[in-house]
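Only one chain is included here, represented as structure tokens and corresponding to the form predicted alone.
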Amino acid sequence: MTGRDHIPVLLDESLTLLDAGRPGVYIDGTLGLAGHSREILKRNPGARLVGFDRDEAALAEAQRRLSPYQNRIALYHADFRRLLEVEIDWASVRGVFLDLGMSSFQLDDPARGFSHQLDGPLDMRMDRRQHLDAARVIDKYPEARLADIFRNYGELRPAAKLARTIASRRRMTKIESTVQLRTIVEEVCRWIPQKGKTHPAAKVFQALRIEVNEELAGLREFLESVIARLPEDGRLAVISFHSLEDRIVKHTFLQAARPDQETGRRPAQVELLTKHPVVPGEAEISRNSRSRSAKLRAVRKQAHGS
């Protein structure tokens, strides 16, 4: 993979809400391919990154990527939500990011299996270290699991239609291959691709990743963590690319900039930097078509909330 296959979506607006110019440690919790966390260490020689990612070969090309700043980084192969395991100095903190999208260097392999579009296995996990596999929730999982995971991290009408259809498939077969199931979708889905409709095998695969992964446990209780620890004029900010992730960074965010109202004893915890997600641009969205469903959202912590 060259520079030019990684596009880090809201670059600038991110490193500005971030105000990534000061020195002090920046932490990038989903370090991906580096693109929004090698500018900061680029423009700022006074930043040192702390990077998590639970994605084995997208770490070992960050590490490539960010080796002239070598002496200046710390990575680990882990869940952003294992950072607070890690001992770090909160008050140098200036900065925590993430970025909760998936990378083309993981969506363009097909041995992924994380697209659609590309014929691979039913894999789907970030983490390969781990033994849950898309192929195995398309197996094992009971028909009613299969349509609520469909139903609320999907957001599928045919939920149950498909479910069924599954449970009854998979007695002849495996379902192991990730054209297996787009056909099985747009058979029951009954499609037929129309200019700027979603394959609805686009909303299974989403609801599958998010399963495999987890990608929803713990996302709030994680923010919340963050925001308590910042220090004075500290910053988050997030990128979100579907409702279900972006619901949850706007609800916790809104939260914490409100006071407790119950008790009355804790004021807001943070200001709010994006009353509305900054989103991208038509020119962003011309040259990098994946960043159209992107959202940015930041909060600064108060100094009365530290």
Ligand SMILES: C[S@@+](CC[C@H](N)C(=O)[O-])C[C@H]1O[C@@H](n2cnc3c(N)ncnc32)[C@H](O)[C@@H]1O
Contents of the next structure:
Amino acid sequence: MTGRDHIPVLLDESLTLLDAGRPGVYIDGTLGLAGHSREILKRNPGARLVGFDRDEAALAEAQRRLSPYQNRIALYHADFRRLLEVEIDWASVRGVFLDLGMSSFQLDDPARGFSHQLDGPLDMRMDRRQHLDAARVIDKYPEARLADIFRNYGELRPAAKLARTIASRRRMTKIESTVQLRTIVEEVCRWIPQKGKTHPAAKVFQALRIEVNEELAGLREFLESVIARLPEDGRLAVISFHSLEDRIVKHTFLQAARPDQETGRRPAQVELLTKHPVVPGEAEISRNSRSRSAKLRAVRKQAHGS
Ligand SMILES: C[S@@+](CC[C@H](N)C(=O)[O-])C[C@H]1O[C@@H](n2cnc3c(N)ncnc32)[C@H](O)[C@@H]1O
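Show the form predicted together with this ligand, please, because up to now only the form predicted alone has appeared in this conversation.
What follows is the entire complex, opening with the chain shown before.
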């Protein structure tokens, strides 16, 4: 994919909630193909961008797509959770944006192993510098830990049965490919394709991806530290694609929007800009079916919450 056909999810809604027309610094923690960032830079000549992606290939593509704005950008091949290690003039920051999960760029490449529909190695690493990949999880993790991952991260009903089957199969043969794993899932779940029913391998692959990339770890702490650093009227907007992530975003925002319960001394740090998550309308979903599970939430830093 070249990025020409890339459709950013909830684009206008995100830019409106970030109030991205103001001059100043915008931070995109999940550049991907830079769909959102490019629009911010294109529409707002006073915008500067600090961007992160832990996927080297995505970062290279983002760099290419943002080349017309070269003198207004600083891009890092790093996990956004390392944002605080980068020197940033927080007083100039107007908005921080996360569009969590994977990009179609990653999902559509069989060699990355993210999709159960494409035959490829069980990799699933966003950052290929890391050692742990999905094949290693499947091969090395104890049965009980595999069951926990399928249950907790994939909300899969026959989690224990699938873990047991994997543990017994891997004694005979190495499970290394997406199709091998999908076939085992189909067998365990007695999968019969039905219109409108999600393939159970989607849950299993989601669970493995979350484990391999530690997607939930430190998200709450990251959001809290951004909120603490944002200047007055700074915005934080997050798009999540599964309920586990959305729950963390929702609770962290709610907590920050409440005055300190115990002492009553600390006022609310932020104002909630989205009482309910913003979700794509039918037109967007029919244009881009991958947007269907997206949820966008945003907050605005309060004057006295700094
Ligand atoms: C859904 S895509 C972003 C799409 C982008 N907003 C666009 O419209 O082009 C998510 C991107 O975030 C990256 N990513 C996910 N978690 C990350 C993390 N913790 N740190 C840095 N990048 C991350 C992925 O590698 C992927 O490229």
